[in-house]
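Form predicted on its own, single chain, as structure tokens, below.
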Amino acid sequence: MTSPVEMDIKKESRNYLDHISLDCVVFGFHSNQLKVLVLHMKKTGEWVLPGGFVYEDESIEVAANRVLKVRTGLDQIFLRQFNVFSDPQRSNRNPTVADLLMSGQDHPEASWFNQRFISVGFYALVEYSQVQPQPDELSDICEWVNLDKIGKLMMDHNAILNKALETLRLQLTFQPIGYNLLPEKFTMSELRKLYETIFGKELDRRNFQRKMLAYDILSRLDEVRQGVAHKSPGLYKFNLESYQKALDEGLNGKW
């Protein structure tokens, strides 16, 4: 059975904008590990980031949300555009989309896929447990991989991933993060571990807690984490009104 994604690619490429594509870095957090959603291509065995093309009658933001809904099953994803990738040789480093799709067939639209594409990069933050990874007809696996286990990706996707991580780390210096990556209720140590994983370094426990509470984006709950061997830690949740204000205006203080 042909998937909606393959139908889009094979039958409707004439309705896409020429020379424009998008690539998405989807971050999740699970078991104290930052994870990235990747796909394994059937024809070449290579790993790629989720991506797609832009219809003539939609914005690139709408296209990115459409692509990620297919891959994750989620609506209303936290999504940010972070860079444009325009190396003239970026599509020539590996087998092209046409090679993967047509598999040597004389397809009338192969030349369209073989043209140069400038890609707009987006990164998404999602709650790991809510994602239902979906491969398509071009891939046989769509799964989470630990950030430190990511190997060689197709084309310039490693550079795209690295730039997304760099941008995410920069966001941490002036905007809050965590609402889209953590469950609704979490401990301060779980939040700290998320920041440590993204920054790639340890943070002082007391200083971290002091800073986070000073930002006034957390609400302390009258609940504790059950089922732990030591003293049960208190639980927090984000104050969404304050969190959104901090996203719009920036945090009151820097790391």
The other form holds:
Number of protein chains: 2
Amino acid sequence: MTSPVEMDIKKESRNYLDHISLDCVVFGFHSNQLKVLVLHMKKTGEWVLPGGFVYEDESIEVAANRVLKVRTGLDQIFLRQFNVFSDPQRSNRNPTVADLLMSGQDHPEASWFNQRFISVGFYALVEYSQVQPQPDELSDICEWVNLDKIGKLMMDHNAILNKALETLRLQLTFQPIGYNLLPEKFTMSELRKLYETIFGKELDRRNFQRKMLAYDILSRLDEVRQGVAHKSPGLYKFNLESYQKALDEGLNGKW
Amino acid sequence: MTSPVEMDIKKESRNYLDHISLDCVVFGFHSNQLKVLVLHMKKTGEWVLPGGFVYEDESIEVAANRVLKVRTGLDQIFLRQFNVFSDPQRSNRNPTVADLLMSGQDHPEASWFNQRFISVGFYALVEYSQVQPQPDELSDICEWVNLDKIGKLMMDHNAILNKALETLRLQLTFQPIGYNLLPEKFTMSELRKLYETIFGKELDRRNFQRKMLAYDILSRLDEVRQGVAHKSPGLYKFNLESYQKALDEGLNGKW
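What about the form predicted together with another copy of the chain, after the form predicted on its own?
Full complex below, order starting with the chain above.
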């Protein structure tokens, strides 16, 4: 099988490894909505998560960072492996992926796309305003879609997205979140909205504030949000030292 | 490259996928010690974690369960993916793995072992007394070794073990542990020893008991441990309903 060597913006004479792919669930937060970055395939009209393959001489983390740099323009991304998707049937489709994507017959790379891929899932948390979405060679749109507006995605990409969300939700029970998703200064209400969109439910305003302050990862600033109707809400930022400690040791501290 | 088709107890005419392997960190608990299952390679004298490859028609989870069934005799194992190890240099060795393992010139499978493998790490928690360790075709010993007695392992297997431990330690800050490691009935002191060996440090007896009881996942039994000097300690078992709830939602409950 011939692996496609020039499917990236940088033309390289390297080959991709057989059987290994990666898919990324990129979360952003804007206007109190959790959003996911998706691409629209030219040939099939399907929506997909950003993804790619691994060169023979790179690690899967390097590959994921390379893929996301091309899709978002960002260099330093908060990126975590969360699961490997390896159902032997996950890429069996009719018509085949290669038929659809490469429009076929005399494309030497077509058969490469028809092999079985085991995909490593990553999730990324990015600051929405800094992302410049870029389609890849096979797609004509790359854009943010509100989590609750995501429809049917290609192959098992809905399952990949759901597993990423499940991982984030569990993570919220023991680790802080927000540093990579919110602007530097934010209100307690904006932080609560972030949690609400991840959990998909409303949270009690007072309980949330009490619990969050008890974790001791926020610094209250001497500023208020300007231009808001009624009472101007106070601004917070994360205390990065205690935030990092909570990431390492869990929100409840050491045993 | 020819993939080895008959490297398992069941002779199969299936091929393994190129480039994908799996490694398992199997934890057991006995005599107040956390133990890890390791194999001793016949040809190289090296110690390794139990591992294997993935057949063309199976998922990585099915492969991991198959490998562990052969190594431990156990069918239903608590098994979790925790990380993918993909450093391109991880399997570069001199002499090559194939030279060492297959003692090689005319062995058709030798070159297959020399390719680059991306390995999916799993950790397993098993009840020590039920395991019957079995070496594989390339090893002459399969046995439990105390965590603090594990020396240099092959390739990056020490890093795989350390990452599994780090995962377990973080998990203890938000999820219960013990159900798959302890016998059905246990004392508070036995449960604390389990936590102590995972953390690698002593924990305060009173604090531990207070914290653990507050999680409401234990049922106190109307029995004591017999044949113990001095005061006979009370026995507990896990309340499986609340234990499962704590696994799903985290020990601190829902937001």
